[in-house]
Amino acid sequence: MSQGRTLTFNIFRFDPQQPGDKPKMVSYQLDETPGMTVFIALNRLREEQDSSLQFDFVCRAGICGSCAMVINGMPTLACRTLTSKFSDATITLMPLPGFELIGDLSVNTGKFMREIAERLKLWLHPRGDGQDIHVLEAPMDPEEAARLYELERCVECGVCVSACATKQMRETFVGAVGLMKIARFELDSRDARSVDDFYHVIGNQDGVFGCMTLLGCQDNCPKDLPHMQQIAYLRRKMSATLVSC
């Protein structure tokens, strides 16, 4: 990184709650420091230059997924993006497409995730009619636990949704995040639902057969989750259901 570099941030600004406000790009200049991330730069801009700048963050460690945004055309996490990776001293920041805009770089990913969870019933449907709290929980096979843990690493940042061409063209598509969560419960031996039950939820163009396999979700996922592996797994399962019908 060249020392003493002055960065220019072109940031999307629009507050839908402010009457008469219109979308625009606003430029800010900031001196680069060693180890600076886009997240650090945004905090400095808000503290030193413009307190009205809206963006989200919680953990600063790539765990919460709150600071996802489009940085120089690529959806990713601001807290894991070093400014030094850009040879050009100009960095353009946009909100994630495909989500309700709260203001500037802040979008409502929580609303989308909640709607997907309700639509796909993304919770464990336990086997058996009743649960006895006095009975010890049955142990899980370590290999199964490892497979489930891999899929549970999703931080619901929304990057895969914004990177998905299918999702941008068809709002009803559940996206990689929904399919990953379905795969998580399909793999769970404690879940009472059958492959046929899952087929009626995602066995259509809005589900697993709508994916165009452009790899946008997997290429941009900040947690390096195996999106396409799980989508291919679900496709095989759903196709087998069609053959048996």
Contents of the next structure:
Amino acid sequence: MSQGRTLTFNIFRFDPQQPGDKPKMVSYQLDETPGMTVFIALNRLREEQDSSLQFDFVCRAGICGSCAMVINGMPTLACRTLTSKFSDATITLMPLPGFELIGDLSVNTGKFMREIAERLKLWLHPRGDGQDIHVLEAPMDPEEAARLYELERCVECGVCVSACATKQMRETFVGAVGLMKIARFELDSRDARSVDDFYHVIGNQDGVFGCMTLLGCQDNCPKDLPHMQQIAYLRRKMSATLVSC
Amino acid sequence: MKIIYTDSLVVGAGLAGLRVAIASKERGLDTLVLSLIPAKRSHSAAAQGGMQASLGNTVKGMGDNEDVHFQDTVKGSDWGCDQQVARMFAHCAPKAVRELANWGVPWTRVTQGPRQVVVNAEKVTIEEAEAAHGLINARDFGGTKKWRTCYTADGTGHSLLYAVDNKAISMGIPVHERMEALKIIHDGKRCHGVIARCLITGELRAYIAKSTTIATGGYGRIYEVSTNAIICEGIGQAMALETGVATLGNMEAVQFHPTAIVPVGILTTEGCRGDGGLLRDVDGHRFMPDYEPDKKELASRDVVSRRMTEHMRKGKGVDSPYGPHLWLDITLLGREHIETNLREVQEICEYFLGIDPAVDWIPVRPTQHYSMGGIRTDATGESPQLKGLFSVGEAACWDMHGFNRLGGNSLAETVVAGMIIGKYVADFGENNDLVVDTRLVEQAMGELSTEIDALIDGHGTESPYILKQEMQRIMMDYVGIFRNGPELDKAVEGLKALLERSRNLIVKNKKRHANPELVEALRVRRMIKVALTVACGAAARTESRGAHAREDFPQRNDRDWLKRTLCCWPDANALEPEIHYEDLDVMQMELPPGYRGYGIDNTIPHPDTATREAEIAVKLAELGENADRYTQQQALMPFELPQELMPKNERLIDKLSAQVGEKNS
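Let me have the form predicted in complex with the partner chain next, following on from the form predicted on its own.
Starting with the chain above, the whole complex follows.
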């Protein structure tokens, strides 16, 4: 591997709470170590060179979705990005666009995701009062359960939102993350909502009909979720409600 | 001074905390959750393999019930747990799984007919019943008699956390994100809430509540290498400790998971071995059957981790620049199984190791993973010392795990304890008034404010990053899988020196708003105190029990050590905690101490054990042969739960036998 290299990190710096501060790029040098990830590198930079550097990591294992940022032009999870992947030893780090900036590489994805969940009602709406928890559970088709899990693997990292041209132009667009979750509940036989109900939340320019099919979401999703297929599926479902009316 | 009032305050938005918040809100209490991060990023999401609940749907789980789950849990704890709590837990686990299905968790389901599985390195075909089709499936995990671990592929924690957070969102429960609780407001008898600092603006806020529930997870990050998320730093435990009255229980009980990848310490689930994966050494030899011929790779976690370490000490490890490791081989499970049931493991291997686990072996070694110890509570989740202070999940020592937790029992604890304790928290909220004592609030806020001023404007010289590294190094070197007196003494001395130095901290970054270095400084001195409770507890406990393995005291000593360690820190200027002990009463146990089934039985028995065994035999004989298992259990160790959780759990077997009964009549 590329042991012994000196890496150059060009990092976006801006503290919106600091009066007079302006966005700028700052360069840092760091000796590369075997197996180094952007997580390891950023922590070393903070501990050794600039203790004010802001970024977010939680699980550092590609599971929690906290650390998405734009690395050499592509939005992705920083914790599992190996520095050895970049042959020219220069790594440029920018915060995810499309979210409120907290500072440097830290953005408020949590606030965005909670708002989307409230707006689109992204929770199971059970049929009836739900099953008694003391008796045998209702059976579910094993294939359905497996398909649901596949759609549920989204970690709300925000990569699809930042990679979406529609979202950049239309603030209110729900993004692939919102559509994927709708697709997940639409598929769930336990959910009481009908296609009509879903049409009311995503059958418009802010929902499935706003998507320009550029598919930045599909190309960059760290969990390889089938965004293209699900958006197409929802569009057909939503169009069908119009025909049947 | 910014003060926010609520009925039920929950600190920590992982599964345990959210479940308590939901229980409070269900009763109409005003409920508020504080979290360092967005709720869905909590460490609960990292639990891969599953949660134990004795549903008994799969053919390999038939015959399972609360009794078997209880016994496995007690044995797993090396008799260090609270058996009443283990009973409450085992009884409610099936209810929690079913409740989560109602909330949207897509549990992996049983498919009727033949299915090929790997058991003991051989392909075996099992036949699932037609009646079980579509019911919740379970996989095998270590230290369990039955296949009991319910799962959604290997993203169980993720699915659970998302379902529970979605439920909380649907109920309108606010989560104040990026808020760090640092101080408990109390008067020595009653807890009134916390002082928290906003990680974005730096604002200090007082949150005043009837009940305060600490659900901040474990303290794994006092170790240099840990499978834990980087936020699992034990600040919840430290807050409780700094009250000077609340106690921490069994802090020396720290679990090392057998299979974290080398060098970064990211976990690969126990499901790898549960589904048939093997451990191999430098020669490719499968060594676990040599040590544990019965349970092999699926012995309890503490046992497997010790055997792996022993084997590496014999020179059978694979050398690497990061020290020796062993191999986890899941290639025999086949690509299809890995790509559906172990896909998080596959991703981790791909991104962090650049290998394909369907073809390559995975480099692993035992790594700090779980904190059995935590804030000591009674069976209702409340601190015995501070009224209104509750704790739940990994943050707590409710004590269903004793000295070793079974795989699949931690995810289960979060939602099961959350369900049970949530009801007790709600009871507390209904029966108590909000107490507002502005003098106490001002005092607590003033202390934190002074601490921050000193870190920014003081004359200290110590760097928080360096102190943290030194603490983590001490814990790695001297308070690991195998422990001994001289090394533990070194740890205690080293940590005491660090605690003194931590009074002389300074930060270079002088911002009072978002300032990661200040966050580190505020945490590190608290973490060192937590580390001291672990090291002092371990040094004092001169026996081996569960995950606490003393080379100089290899026997489990029930005669002298069937007791729970309690640490408190009454003198803020002291350099170490005060340690007390709480006896576990053998005469109250449903399952008196016995042989756990690993290695040689070298236990020094408790004098009451034989008496209690005889008493149990008499009680059972008095009930007669026709007494059902519920009657027997009640006779031996009655336990209490909130009324709504008392009903028996129905199982497939009950339904099937009822049908058979109908046919016969």
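Numbering follows the first chain given and starts at 1. Heads up, when I say rigid core I mean the largest set of C-alphas that superpose within 1.5 Å between the two forms. Everything numeric in this text was worked out from a predicted model, so none of it was measured.
Novice: Quick check: residue 171 between the two forms - does its CA shift reach 2 Å or more after fitting the rigid core?
Specialist: After core superposition, the displacement of the residue 171 C-alpha between the two forms stays below 2 Å, so no.
Novice: Would the C-alpha of residue 137 be classed as shifted by 2 Å or more between the two forms after rigid-core alignment?
Specialist: Moves: yes, 2 Å or greater.
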